[in-house]
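What follows is a single chain, given as structure tokens, in the form predicted on its own.
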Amino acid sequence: MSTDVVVVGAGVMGCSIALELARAGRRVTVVDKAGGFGLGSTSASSAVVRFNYSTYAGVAASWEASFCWRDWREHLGCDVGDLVRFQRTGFAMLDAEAAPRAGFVSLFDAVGVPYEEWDGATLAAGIAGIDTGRYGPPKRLDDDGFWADASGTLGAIFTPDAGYIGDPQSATQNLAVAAKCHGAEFRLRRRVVAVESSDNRVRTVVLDDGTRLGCASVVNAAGPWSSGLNELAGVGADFTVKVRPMRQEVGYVRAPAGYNPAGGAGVTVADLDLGTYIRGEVGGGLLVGGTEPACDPLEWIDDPDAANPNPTQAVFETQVTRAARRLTGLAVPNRARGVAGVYDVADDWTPIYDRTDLDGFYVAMGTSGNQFKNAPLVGQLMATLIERVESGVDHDAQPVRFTGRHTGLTIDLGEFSRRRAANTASSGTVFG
């Protein structure tokens, strides 16, 4: 059997880059070792749709899919049943040593993101029931410090059309749907096994069940397991930014009163002062996550089909308790209630976004947690760094340059290569 293309991963990326691929007018072939979209990190994710990077890049290819999520029906451009909706509730983003605030201000403006520029005050009166005190750096839960009073105030960087996709696995499952309008055809419940090459070109891709996929190109777009695709295809010698998978946990709660008004969703918050990030939901909950603090152990793990998928009791009461800091009404429930996932995090929390030294074999991967939001752009942006290189661009000596539709602005997809300098700017953090 033969096809254009062999997309490996059937979760928001892959599904984006599908849909990118076929309506460019490519064969493409999905591959999947799960038995539906989306579940694998992608429905761990919490979703949230912001614009705080630490690249020009970053900001840019954020804002430039934000238009894909407001207008979602047009994007996938054809009809898929029921939608997934944008909730719109803007992003606090909380002074903290780790991300200053003028680091943000400046690409903001540098990319045209509409912001404003809290102080205590404001933050007080524009989330309910804020503690807008100064605790940081964080600190763990059994350190005296944690209880220690306030030093200082606390404003924010706050950018009102910042939101959240409430339900990724079925914003993945349109994808799918409007990849398979335009002709994209899906192999689940199949791993990939084998990776053939000949002349420094990709050529097969062999299936569990024997099925041996002629192919001209491949995209890894395997989550937490993309550095195992990669060792079977032989390549990633080159890479200078190295990329392993990492376990974590979201907690679920009931919002306090006030903080969802009139049945909506409250702002979404990052505190990297305490070391959380808060999001709402319709209809009175609230997401809780970490933002990887100094003070707490990153769970590093070898086999992503071996991570625990249960939230644990630990982890949710640290979440929580630092939420519950910040948000004074919040209560912490005594039994843990959440998700887990894995996440494939880069070492500069910067996603890969490139081709390899195997001609036809291309990765979006080390997507760090942080990329859900992006997932409509990278499959636009894959397609094109797909035709272009395959077109005999060099994009390891040339980048090349991607303009969004939308926005106008343009991305130099060199920020998002195998071979680039480690992001020195980066939080080192989920944030990036």
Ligand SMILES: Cc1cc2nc3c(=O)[nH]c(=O)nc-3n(C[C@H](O)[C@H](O)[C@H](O)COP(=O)(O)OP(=O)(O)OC[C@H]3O[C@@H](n4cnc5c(N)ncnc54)[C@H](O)[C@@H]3O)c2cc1C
Contents of the next structure:
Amino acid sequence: MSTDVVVVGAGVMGCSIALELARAGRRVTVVDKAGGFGLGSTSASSAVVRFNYSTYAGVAASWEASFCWRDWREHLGCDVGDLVRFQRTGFAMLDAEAAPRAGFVSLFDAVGVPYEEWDGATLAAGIAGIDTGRYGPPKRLDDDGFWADASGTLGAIFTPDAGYIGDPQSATQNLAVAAKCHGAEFRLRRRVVAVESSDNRVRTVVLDDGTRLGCASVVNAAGPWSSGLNELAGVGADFTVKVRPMRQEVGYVRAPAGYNPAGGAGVTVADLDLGTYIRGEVGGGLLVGGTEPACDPLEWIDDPDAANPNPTQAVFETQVTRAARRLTGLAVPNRARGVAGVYDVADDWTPIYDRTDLDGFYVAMGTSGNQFKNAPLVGQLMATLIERVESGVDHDAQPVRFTGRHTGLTIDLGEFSRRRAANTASSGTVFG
Ligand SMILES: Cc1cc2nc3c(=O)[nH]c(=O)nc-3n(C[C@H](O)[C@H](O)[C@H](O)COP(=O)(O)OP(=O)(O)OC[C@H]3O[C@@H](n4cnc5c(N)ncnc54)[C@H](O)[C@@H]3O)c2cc1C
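Having seen the form predicted on its own, the form predicted together with this ligand:
Starting with the chain above, the whole complex follows.
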């Protein structure tokens, strides 16, 4: 059996990459050990679509990708049945030392992302029930300082065009059906157990039922399992950026009255001052996630399959209590509810979209808890990269540049290189 490209992983990345490769006329086979689409990291995603990143490439990529979500039918280019919907809420990034406002302002100006600078009064007027106090840096609940009075007032930088996708798994399903419609094939419930190469070129992918898929290229879109797949293929030695899985929880609670005015349209808030983020949910709910504050232990794990899939009382209580300091009127239930998932975290919280030193073996990995929003674009970036490299371009020496169809912005794919110097502007958190 042979194909042009094997994509490992039918998460949001693998399905998007498959769509773009199939659309470009390549024979594509997607393999996933799970029994459906988007059942890895993607299933736990908060799916926030925002533009606050620490680099020009990061901001430009998220801005370009947002236009794909806005016109999802056009992006897919096939009739795929029920479509997921982009819920526009706006995004308020509260002032915090870890992510200074000035950095975002200059990047938004350079990229052309509309924004407003909010002082405390505007913030209070813009989000019902918000406490604009400055409490940071974030503290643990058992630290007396957690309950101390505010030391000042916070403003925010507000981007009105941000929002979220209500159902990340259905979005992945949409991409998978569109990829099939363009000719891609899927092998579900099949694990990749070997990647064979000769003369420094990938040749065959071996599945757990013994199937051997001959191929010219392989894309590692294995999410938190990506480093394991690299090991299987014998690549990774030249990576300057290391990638590791990290367990994460997102709590689910009822939003306080007044927050979610029109079916889940409450403003999405990133609060690095207290260490949480919140976003509304259709039906009056509220998702509460964490922003890796220095006072909290990080839950690095070796095996994503062994991660506890249930939210824990301790993390739930911490996250929701922090959110309740910010959103007065938010009750802290005494029973944990929510999801647990796994991020695939790169040292600098910036993804790797690149070739490797094994010819034909590509990676879309290290998505660091912040790349769901970029998935529709990542398919295009990877298809462009593969097309150029396979036609002889030396991407390591002269990085491929990609121009977005919607914004006309050019993104230097060298920014996502496996061999980059670490992004020193990174917040060192999920905000990239
Ligand atoms: C709790 C949480 C909240 C998040 N919130 C946001 C957010 O608000 N906004 C945002 O933009 N991003 C967010 N993210 C990040 C985003 O969801 C991920 O970046 C994205 O879903 C990664 O998709 P993926 O396709 O790379 O990985 P996955 O969805 O994990 O897919 C990888 C697939 O590969 C398969 N696989 C692995 N190894 C093998 C093998 N050997 N053989 C066969 N199949 C294999 C797995 O079964 C899996 O289905 C969040 C992530 C989490 C966990």
